[in-house]
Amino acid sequence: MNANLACASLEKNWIEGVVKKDEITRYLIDGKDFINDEKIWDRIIGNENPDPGRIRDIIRKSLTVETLDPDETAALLNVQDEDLWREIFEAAGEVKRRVYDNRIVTFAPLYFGNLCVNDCLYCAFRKDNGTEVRKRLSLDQVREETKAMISMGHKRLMLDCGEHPGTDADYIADVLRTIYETKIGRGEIRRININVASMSIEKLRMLNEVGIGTYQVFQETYHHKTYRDVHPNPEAPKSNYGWRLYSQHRAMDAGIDDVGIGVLFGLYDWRFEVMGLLYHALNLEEQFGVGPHTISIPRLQPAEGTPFIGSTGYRVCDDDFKKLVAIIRLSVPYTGLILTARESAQLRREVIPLGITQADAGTRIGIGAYGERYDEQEAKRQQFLLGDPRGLDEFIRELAERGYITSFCTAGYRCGRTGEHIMQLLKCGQEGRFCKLNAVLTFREWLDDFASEQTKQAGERIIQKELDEISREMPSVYPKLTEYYKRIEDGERDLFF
């Protein structure tokens, strides 16, 4: 048997072993999993036309950050008048204030590896486009990644992969440790959420031992039909819809307490995939407890050599697309909802103010792209092209003037404040009072690390109202952080609440 054949006999082997039928079927109700294609269309087309009043009902039921129903949210898809949208825009900016006050927390996805064995149709990793360059960094190069990014300023990284035998559990848990253990002076990265492959209980308790925050994977669709449609390989294992649609389940089984949910909006109408998310909110709630940790909104974005993206009669326009973010601050309000640098600087201007609590900046999604000098749209080695390229410290400053805070506070996690024990706090809004004292403090760290003189500037005043707000509504804690405050201007770091 020559290389090649034993490459694809391996392959094929560990495709086989991928997808565990009982880890799924542990979680259906009467064989059924919780969407209900025909019913979340009878719950949408049924909402039509709602009564101003109904609406403003569910607004302010919004604002007492209590999950809404999916009749509620099938209503608020509903709403065609402008008065009313304005209404809407403005209840998701105050849920948001109240559940995490004016901070941002800015992260970085870290890519390190394309090979894949899945052929989803808009994506550029799928293993049939045979334009893609493929690359799986090794740990020296992760390494020098990590380097890179720390030297930016970064304190938490999201880590993307395709899923392939080569880039599998143990090999992630390596690139875990790697990245841990790399330091530059006063610089570290403090937290590493995943977004990669559906995952067995297993797989993913041995993850967790080795220590990770978030474990985030989207759907995709939550559409049945389409979903067959876009995988449409039956052999690769994202082409199970089950699997995919329990990867929070057995995370949750596994020991991981905080989950992220999503969708690529594009691949089927908003509004029933905004129905979808809602639905796999409650079912995460019913049986766990716990709701997702985030929701992340990516739209489809043209990507090299997947002409598919053309093709789809389910692109999201602007307009919809702040529609869908402020119903999905109203629906679920305590979890966050995180903005990528796949959209445009401008429309993220525009977008942050409807409730986005986390965003990614100085951005570069190509294999091995931080540790190389490389045009930021080469299009042969990233899964998408990027919207909005801007450096992170360009990020912060803007957000800064247009009054939030960059947060790169990791505390909550090293003092056990995670799953249920972080949705209780932020459903009473006290969690904000911890990250408000550990957004000062780890700002300040940054400020003085990394900062332009411009930015700096910018920050300062921030953070002197910050401390001023603090002053008066905290002030039993105030002098503790006073404290903390002087001894991080005097080079100590990762002091926290």
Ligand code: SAM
Contents of the next structure:
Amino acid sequence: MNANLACASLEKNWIEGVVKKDEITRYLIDGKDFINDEKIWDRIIGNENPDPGRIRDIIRKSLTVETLDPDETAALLNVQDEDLWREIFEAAGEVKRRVYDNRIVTFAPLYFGNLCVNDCLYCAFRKDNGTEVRKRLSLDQVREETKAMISMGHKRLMLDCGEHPGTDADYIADVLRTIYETKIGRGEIRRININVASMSIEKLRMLNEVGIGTYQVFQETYHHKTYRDVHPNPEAPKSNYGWRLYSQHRAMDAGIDDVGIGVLFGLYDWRFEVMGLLYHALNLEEQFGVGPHTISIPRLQPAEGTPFIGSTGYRVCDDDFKKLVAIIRLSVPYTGLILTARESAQLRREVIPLGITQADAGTRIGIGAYGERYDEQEAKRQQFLLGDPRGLDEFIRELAERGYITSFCTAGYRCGRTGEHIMQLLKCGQEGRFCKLNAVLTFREWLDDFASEQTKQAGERIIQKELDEISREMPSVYPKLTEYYKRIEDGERDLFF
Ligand code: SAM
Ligand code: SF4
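The form predicted in complex with ligand SAM is what I want next, because the block you gave corresponds to the form predicted on its own; please supply it.
Everything in the complex follows now, all chains and molecules, and the chain you saw is the first one.
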């Protein structure tokens, strides 16, 4: 057998072993998954023309940080009145403040491989895209990328890659270890979330042992037929809807408490997808007592060598995008909501106040793109085109000028405040206490180590305001906070509550 054939046959064997049927069926109820397409449409249609009084009752329920039921979310999806929309937008911002105050957590993605066995029609990494220059970073290259990211001031990473035997769980584990080991001076990456393929419980358990923050998988679309249409190769693991849908269930069973869900908006009707996200959150709550740690809302972007975007009839306009963000915020009030740099700077400015809790910045999505040798040709290793290319310093300065404190806190999973525990704390407003303190400490560190003069000035104003609030509202912890704060000013790092 020649080398190419041997390679193809190894890949085929690997692909055949990915999906474990019994790790889908164990979660089904009466042989069915929890997304009933017809029922979702019935609910959307059945809640048309909602009474304004009912909408205001639903808003009041969200403000008590309670998850909405599907009929309530469906009613919000049917609001037409502009005044009611204004009330919804305001309430979404208020819910976010009640749970997460004025904090925004930042992170940056690290793409370490674009090899992929799948053929998702919308993605530049798809196997059939001949224009894509394929690459997997070696562990030395991962180290270099990590150093470049640490020098930019990043503390939290989101690891991304295609699905391929060359970037399987074992390699991901090596990448995780390499990143955690890499330090420059006082800089280091303290939390790594991963956005990688759906995996078996065994592989997820192994990754959990190495240490991950959130395991994030997007369903892309909850609509069964559309899912089949955009993942047309039946041999590819990702074409299996059920395998994808229960990724987070398997993660929970593997001991990973923090899971993220998401939809790629633009593949199917956005109202249906919002209902899908809600059903997913409710099912996780029902089966594991804890909902998703985060919800992501990527919107379909143009991608090199990938004409799909021109053929979908479901692209989401900016106005609808704002509506869906606000409705998700009201429907699942305790969950983190992630807005990525796929969107333009201007749109991010408008959407963040509607309930966003996390945003990436200083983002590069080419493979090896943080290193110095990245050039135009390397742009062909990108998964899609980026909308907000601003650097971390500029992004953080703008947030500070608008009253937000950037949090680099990574304490949660290192002190066991994850999963059900963190959800309980969030629901009763207690997690906010830890977060507020840790946001101040980590922001102090970041301003001292990385900020430009201009950003430092904007940041100092926010920190002073936070310190004043803490001294008034949490007098019992204030002395400890000021002690930590002083030690950080004197050069100590990584002190947290
Ligand atoms: N390959 C893994 C997977 O599919 O789950 C990892 C995720 S991929 C690196 C991250 C996400 O990017 C995908 O889940 C998809 O939602 C999103 N994505 C793919 N193509 C996109 C495009 N053209 N525009 C915006 N987002 C896209
Ligand atoms: Fe591969 Fe993920 Fe892109 Fe699909 S979305 S082609 S699985 S990288």
